[in-house]
Amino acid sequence: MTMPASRVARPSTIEEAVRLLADNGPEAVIIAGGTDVVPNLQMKLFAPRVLVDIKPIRVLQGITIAAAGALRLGALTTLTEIVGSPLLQASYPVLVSAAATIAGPLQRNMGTLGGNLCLETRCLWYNQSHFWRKALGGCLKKDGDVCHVAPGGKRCWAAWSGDSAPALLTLDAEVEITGPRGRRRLPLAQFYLNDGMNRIALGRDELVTSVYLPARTAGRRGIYHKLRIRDSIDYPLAGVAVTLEVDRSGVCREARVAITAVNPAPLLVKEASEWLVGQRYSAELVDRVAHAAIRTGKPLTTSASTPVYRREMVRLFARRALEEAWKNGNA
């Protein structure tokens, strides 16, 4: 499969990149590591006139300490850097746990944190070759007017299938976005719109520049569990991230549970914080939170795996991750 013809622009500053995006509008697509964008271009899921290669922008790279002890991760920080960072391993282990499951070593060497947070949503009917989609007549997300997952509606149910986002949600991360009107920061939970087509709160003339991890979530126990067909390369069919802050007496002081790949957005399980804080470990309590994760997740026929199986695995992973984090500390 060949890529569509396009011009590659390589800005050296954020301001230059923003200008290129503003000048070219929907005809421009950002490319960094290219591990998601290039296969999508080969499948003719979009055909931009300009590829804005942001890799030369050095200020978007690296992990640094920011104001108030927060940790800043540049959008171009590679997934390999995240997995290998002693600082992240010690202070934010859930992110390391999640990043280590993304694709394989070669893809993690190229793939970036910003790119992983801005992935295209995925669906059995959408992520196919142009020839395959044309034979089907397209879908609501591309070249058609029917969602084959839910034919009676007008909403796209393509699933969010990233691994770093649920981990970052459990850390109360914020994302920094830069555009023609300057910079803005918003909680990562507000970045995702739970819509298979209009998936993220990012304008055509904006780009993600940084992710911030607050100092207050440093040191939380954390673990990520992922369902996929193979132990490498594959996107998640379901994923659960858990962070806990447990005092010396075994009482939970803070808790977050987030899920991925079973909704059009990564989502926090709201009941987890309400039910776990102030409590000691019990199998009954963990099972109750695991069932809340099932109610939050709504897997449909967006992948080769059945919705029933994916729903059951969300429950299992939520229970297992909570048990491991509570009993064993950082996994």
Second form
Amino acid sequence: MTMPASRVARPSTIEEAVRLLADNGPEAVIIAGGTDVVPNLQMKLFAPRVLVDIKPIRVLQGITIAAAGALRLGALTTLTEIVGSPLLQASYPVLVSAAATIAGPLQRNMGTLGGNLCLETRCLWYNQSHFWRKALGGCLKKDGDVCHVAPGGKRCWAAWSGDSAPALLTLDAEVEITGPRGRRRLPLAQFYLNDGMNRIALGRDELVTSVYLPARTAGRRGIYHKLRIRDSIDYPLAGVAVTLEVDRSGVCREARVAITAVNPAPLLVKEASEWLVGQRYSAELVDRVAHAAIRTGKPLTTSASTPVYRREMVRLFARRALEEAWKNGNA
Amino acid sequence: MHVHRIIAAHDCGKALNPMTVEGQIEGSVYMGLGQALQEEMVWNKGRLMNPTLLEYRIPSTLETPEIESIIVESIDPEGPFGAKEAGEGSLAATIPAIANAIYDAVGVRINTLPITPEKILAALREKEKQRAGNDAPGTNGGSR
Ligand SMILES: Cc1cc2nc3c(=O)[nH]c(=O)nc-3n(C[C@H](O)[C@H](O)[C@H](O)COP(=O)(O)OP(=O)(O)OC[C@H]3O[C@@H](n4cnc5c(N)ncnc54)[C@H](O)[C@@H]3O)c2cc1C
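Here we have the form predicted alone; I need the corresponding form predicted together with the partner chain.
Let's see the whole complex now, leading with the same chain.
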């Protein structure tokens, strides 16, 4: 599978990158680590005229302390850096736990946080070679007008298949986006649109420049559980991230549960904080939240595993992660 | 589901090159392991749904257990220098060995490949249902 011919532009400043994006509109695609873009290019899922390689932009790198004790992660921070960061391990363990499950070591060395948050949605009918898709006549997301997952529907169900986003949702993270009109900051939950075709709230002329972790969620207990067939390489078939703040007497003060790979967006389970805050651990309560997690997830046949099993695992992982976080701290 | 260790003995007649024979045994066990637990071609109306190695999942190093190979030499009078074969012999035995290990561990028999956690869960539920049915008053039990 060859790559379509495109020009590679290598801006060294954010402004230059924004200009390239604005000038080329839909003809430009951002490339960071390339671990998602390159396979998609090889499958001819898009054929941009210009690849805007943002790796030379130095200010997008690294983990730094920002205003109000927040932690700023540059969009180019690699997943390997995240997994190996003592600061993140100590303060935001759920993110480390999730990042460590992404792909395999090779992709984590190349793959960036920005790329992971802007990943294309995935579907069994979409992530196929050009030849395969042509034989089928395309799908709603690409070159066709039929959804093979939910025929008759006009909505694309391609699954959000990233692992770091659910963890960041449980940390109340914000994304910083830069475009021709300057910078804006958005709660991560508002960045995802839950639409397989139009996955993120990002303009054609914008890029993600940073992720901010607020000081108030530092130190929260957290765990990420992921369903996959192999312990490496595989994208999530389902994933659950949990963070908890539990006081000395064992009462829950803050709680977040987020799920991934079972909807076109990573989603917070709304009931979790509502039901858990102010409560002590009980198996029954945790079970109730786990059920709410299932109701939030709508897995369809976007992958080879069955939706029934993925739903089961969402419930199991939610229950298990809450139990572990509550009883053992950061397991 | 994790396979912790596989011990494979193979009668190759005469090991002309013992290290190669061991390599063949390990390779065969690995292939059998993949077929037993993960590898599957998923079809939909004649279309192969997982034509790449991302979705057709061969075991990674993390799923591959320690393999202990035992060479059995029986000296075949018909074969060259007493040798028979060291091809894929150990592959065939690996699959039922894993299926039996699962039966030994959780008491359910899965008769289709690959043996996924999903199938085991379904079989366990089915077994539970049958047991509940058999224990219920007024029924006179199942076959097992
Ligand atoms: C075999 C394999 C297995 C994988 N398994 C997993 C997995 O288990 N979990 C998982 O989450 N991911 C997985 N991935 C996907 C990928 O490796 C990671 O998501 C990685 O973090 C992507 O980062 P990148 O820098 O390589 O992104 P790229 O490929 O460079 O970009 C990804 C997307 O984001 C856009 N983009 C990149 N940076 C920015 C930015 N700063 N602003 C705006 N848009 C941007 C690109 O235009 C593109 O659409 C896997 C990939 C492969 C090849």
